[in-house]
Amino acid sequence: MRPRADLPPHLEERALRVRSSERRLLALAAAFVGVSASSYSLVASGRLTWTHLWPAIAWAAALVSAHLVLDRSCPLRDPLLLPIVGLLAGWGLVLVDRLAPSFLVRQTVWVVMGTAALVLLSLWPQPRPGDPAGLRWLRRYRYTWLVAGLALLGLTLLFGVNPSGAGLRFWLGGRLPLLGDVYFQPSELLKLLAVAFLASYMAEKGGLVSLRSICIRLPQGAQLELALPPLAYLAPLVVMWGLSLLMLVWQRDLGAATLFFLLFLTMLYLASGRWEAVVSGLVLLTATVAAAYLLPLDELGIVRLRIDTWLHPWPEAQGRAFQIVQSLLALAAGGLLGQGVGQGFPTYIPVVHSDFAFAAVAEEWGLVGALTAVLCLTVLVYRGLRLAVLARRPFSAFLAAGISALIGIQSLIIMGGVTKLLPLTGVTLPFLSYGGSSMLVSCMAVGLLMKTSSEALSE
């Protein structure tokens, strides 16, 4: 099959030369699910079974379609983002076979659904005059799906319940009749409206959140400049503070009020290109850390339980830091080419499938297997801000660029809890944890991606 017809001679031989490229990596990316699933299911078996198989043919599948979808409406495209999100989801199936085999199905139907979010976003609605990117619908109504996401948030404040029945309650759903327990935590949708509000605000009004400076005038006719920002910069910055206030105090969620902060930090930064926003942006951060550290409120204790057991672990590896530490023997172990699937003791972590799947990848693949996977995800970072160079709007960069801030800050933050570089929080690392909100929204973000990609290749 040949690319549309209507395609000029020059953007043709681009198409062609997409197809090819993303065809071998898809092929690479099977090879690899494929040898992981099965060298599993002879561990766990004796042989191969269907029950480790299926997911990895659903999850194949599933890339098929969505490639030749692609293929035939999006041909000009980013040719590594969907080979790049089809390895790491697949690579998450198998270690949730590994890890919570109880979980595997609900996973893989997330994984299906993912992905037919990521082509529909790709490819829904059609570019219109003036807006070859079709994302006036996005762009336009940024209030609207603002509102919508933190009203969300506050249902989750109100109705919120937990699927495992006690702690932290992020989640909104419960049974519903044919789909049994279903369950979506609307804070990981509120990170990608956030992504689209500050996108929009900025292409709009990018002028007015540069840093201006003012001088004062002192004795003996001394003056001192200072870099002041305008009460339109202000106002955005206190509504993302007090929102990290809101989610850090309510919610107790550490690592979802640090990510929505160090987004729009990023975003204020490209923006103004003020490193003066970034300085005063950090130091508010960590006072309001080391206050809700220090205040002896019971809503707090989440975060001093975090930070007491991210500087001294060890003398408390049987009690309040038997998760991390167990994490850190678990990277120790791996070594350079690790365990092997299903050959290490990973299932010792608590909550090792969602929060510690970074250090399973390391256990069981070892140091090889965790440095591809961080390769994984710094290329699609990458890839986004290449994309945002690329694109011709600025609502269009500004949109790539905040979405791979989104997924960079986000694997930082994990990856840095899981080794102890930083204090562990409760975010997922995108596409390998388990989690199926997770999933969704990061598939949602990606299929952005391609939209901004198809826009920025058709020159």
Contents of the next structure:
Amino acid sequence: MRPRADLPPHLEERALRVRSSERRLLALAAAFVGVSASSYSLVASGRLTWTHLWPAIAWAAALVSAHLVLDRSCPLRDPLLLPIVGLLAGWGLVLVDRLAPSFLVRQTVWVVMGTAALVLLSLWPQPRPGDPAGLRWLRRYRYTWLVAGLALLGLTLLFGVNPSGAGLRFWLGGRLPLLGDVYFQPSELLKLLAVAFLASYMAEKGGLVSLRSICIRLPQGAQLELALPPLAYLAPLVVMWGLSLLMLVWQRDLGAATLFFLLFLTMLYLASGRWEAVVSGLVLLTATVAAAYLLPLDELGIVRLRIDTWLHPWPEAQGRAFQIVQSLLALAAGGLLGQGVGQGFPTYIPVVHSDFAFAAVAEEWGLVGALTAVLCLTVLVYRGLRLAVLARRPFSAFLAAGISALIGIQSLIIMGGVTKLLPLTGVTLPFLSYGGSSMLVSCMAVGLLMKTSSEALSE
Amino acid sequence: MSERDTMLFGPTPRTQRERADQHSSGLPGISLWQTSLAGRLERMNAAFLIMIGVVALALVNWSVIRAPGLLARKDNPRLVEAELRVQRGRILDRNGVVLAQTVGEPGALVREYHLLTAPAVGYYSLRYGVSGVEAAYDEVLRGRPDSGWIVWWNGVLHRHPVGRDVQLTLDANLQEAAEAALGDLQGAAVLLEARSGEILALVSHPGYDPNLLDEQFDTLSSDESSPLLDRTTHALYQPGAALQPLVLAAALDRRLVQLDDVVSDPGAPVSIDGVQVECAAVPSQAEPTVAAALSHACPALAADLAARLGPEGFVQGLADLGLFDPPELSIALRPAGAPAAAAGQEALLAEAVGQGALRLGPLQMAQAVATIANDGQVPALRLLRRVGSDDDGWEIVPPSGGQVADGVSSDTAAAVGHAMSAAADASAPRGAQVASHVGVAVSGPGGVQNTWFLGFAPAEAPRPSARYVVVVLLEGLSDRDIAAAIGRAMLASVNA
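Show the same protein again, this time as the form predicted together with its partner chain rather than the form predicted alone.
What follows is the whole complex; the chain from before opens it.
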């Protein structure tokens, strides 16, 4: 079958290569998820049962449809994106079945919806002569999107709930007619909107944001070189820092606050090329965290808790540091090859299905499995950065780089937390952890990457 | 490329590399912003890869390098989970009565004790570990000792270890009878068969219910009467007058004395550290022989014999009976040490009447009595009969042997047995006579008195017919009649 009638001949061969690569990789992902789901079914029920296999079947159906639709309407694309997302999401479904089976239906619905969103964003809107990348809607209305995202966040601050009834209130939603309980975490969407905003801002004003060196002559012929951006363009940095601080203090969402700030620093570096900006930003971040640690405010207790248990987990292994110690024990129990799905004891880690999915992977699939997950995320980030290099337009380049940074930083924060390299913060591991909003938004982000790849490869 | 794009990036290139990037932008189709962004993306990618590499190293650190240490931590819940999946073997008595077994599903296995034989059988607790037979044969009960590869492979397959059964020489009925005989009294009792060395009953009072150990442990461990202490294996007592038959055996074996020798003034008290030690009953003056003095548990006899033996002969004579060799059982034992050859008359006197430094456990006392009952040869005591299971077959465990004590001559043994039976049981019908000796020891600052009963039956038994040995110790009680009644009841229970 010819991919698309209107493709010029020199691109047709490339499209065929994309198709066969993606198919082969999808088959690999399906084999892995199929084997995992089947073996969990055998462990849990002693035979292959519909209860444990239907999510994998729904997942496979969604992926096959996505592949067929993309093949037809978007024949030139990065063939690694869909298989990697598919593998991680399918793996995540097996994990949710194993760790928190009551959320399985919900997570499967989110995966199918996420795949649909991925396809939708990579196809729509089609490139037109006035909008060759098909991303004008995102680029032109950046302030609208950002304000909308912030408004959602504001609503969460005021009316936020927690679906489990207690704990941090990051969610909007409630019991809806026909649909049942639906909850969404606006801070997840805000991440993507912030990336789009920054990409658009940097693409347009990148040169102005960049730092200027000022030489100050000192007595005895010495010189002092100062790098400062023009004051007016310092504003977004301050706003971003303030936003992070707000999230930290008001919502106590340490992970999201750090993620936003690091994302901004990365974008700033890409636009200015000055590592001093990154270093001073990191100093600011460290100082903020240190201040939060030292200030005797009740609202900041969570910061103290996270840092204390990070620095000295062992004396409090049965107390405040229970979670991180159990996580490290899970890593140790996994060893090189793991215990096998359903045969370890990762459920001793509190809330293992969202924040500690990675530890559960390490216990049941072993070091080999954990490194495989790390490798998948690394390849995803690498392909995103590669697309940024290949992109023909600044906005596309910054968007691809920003999305890669979002996925990469988020993965590093949670994997660093689970392995005790960093203090623990509650962010999800993209695609693998349980969490509908995270799944949907991550899929949308990859959808945008897919669109960028289509643009880069088609011209 | 729009005009806006050209002014995007930094004013002047700072490095050679950036200059080179700008030169390369002269290539057709590649924009200036693309080249300078490409360099930054490359550096960002490198930074990301380094950080991912650190995460990977941390993973290797936790899951391989530090894993053994972490997994051995006491707060690792996987240890309990693994333990709850060990199908521990059963503990059976000599007739196949189940003393302990594991029931339930893997992951929720429970150890059940069907007979209150603690502390002989001991306990198995996730919280408090193992004791007694459970500790001694832990490896067998947990499974067949396998090579490293099989252990590894079973771990990969998540096969739950299945232990082997252990059959003891204990007899549940005799154990129960001994428990009943001891009643509420505090002390210990041992019943064994002298020819084979098989231990038939081990009682320590007060005991506890191993089924309820986890719930009651705190109460039990703080109880002043020490119910968790196995008095048969872990408690040592002064022998007092109970040492007399053994001292007599030593002297007879060295031909220093004969049973019908006359003892001058056997009823004279002996003074040890200002405490007067006297005969249990005043001997009749008509016939003050060695045998009669023994039957009245007179300290003067022991003092006289010890003086004839001398310090070294005294210690060696007792050692020949196997008194200082701990029985080769796998259960943990607190062995009595041989007293240093007592220096000086005073010290030897104190040792001879059993009020010196020597302390003995009931099981070791039983071994020495069994030597007399076994025609002078030290029997190898046994508690473990065989291991295996009904499915895989049984493997008889031979006595470990390794006895170093020489024993005494059969004439000596017969003479001591005769003296013990003549004193104890002159009226009983022939064949059912019991040879016994009861002695009281005064120990401790408050003058706490413990009573020993040593005995065997039948008193007249040619090889190879069985001979049963009983040793009873009552704590804090000086009542020879009660001790004798308990010992006789235990000996009688064998034939019941």
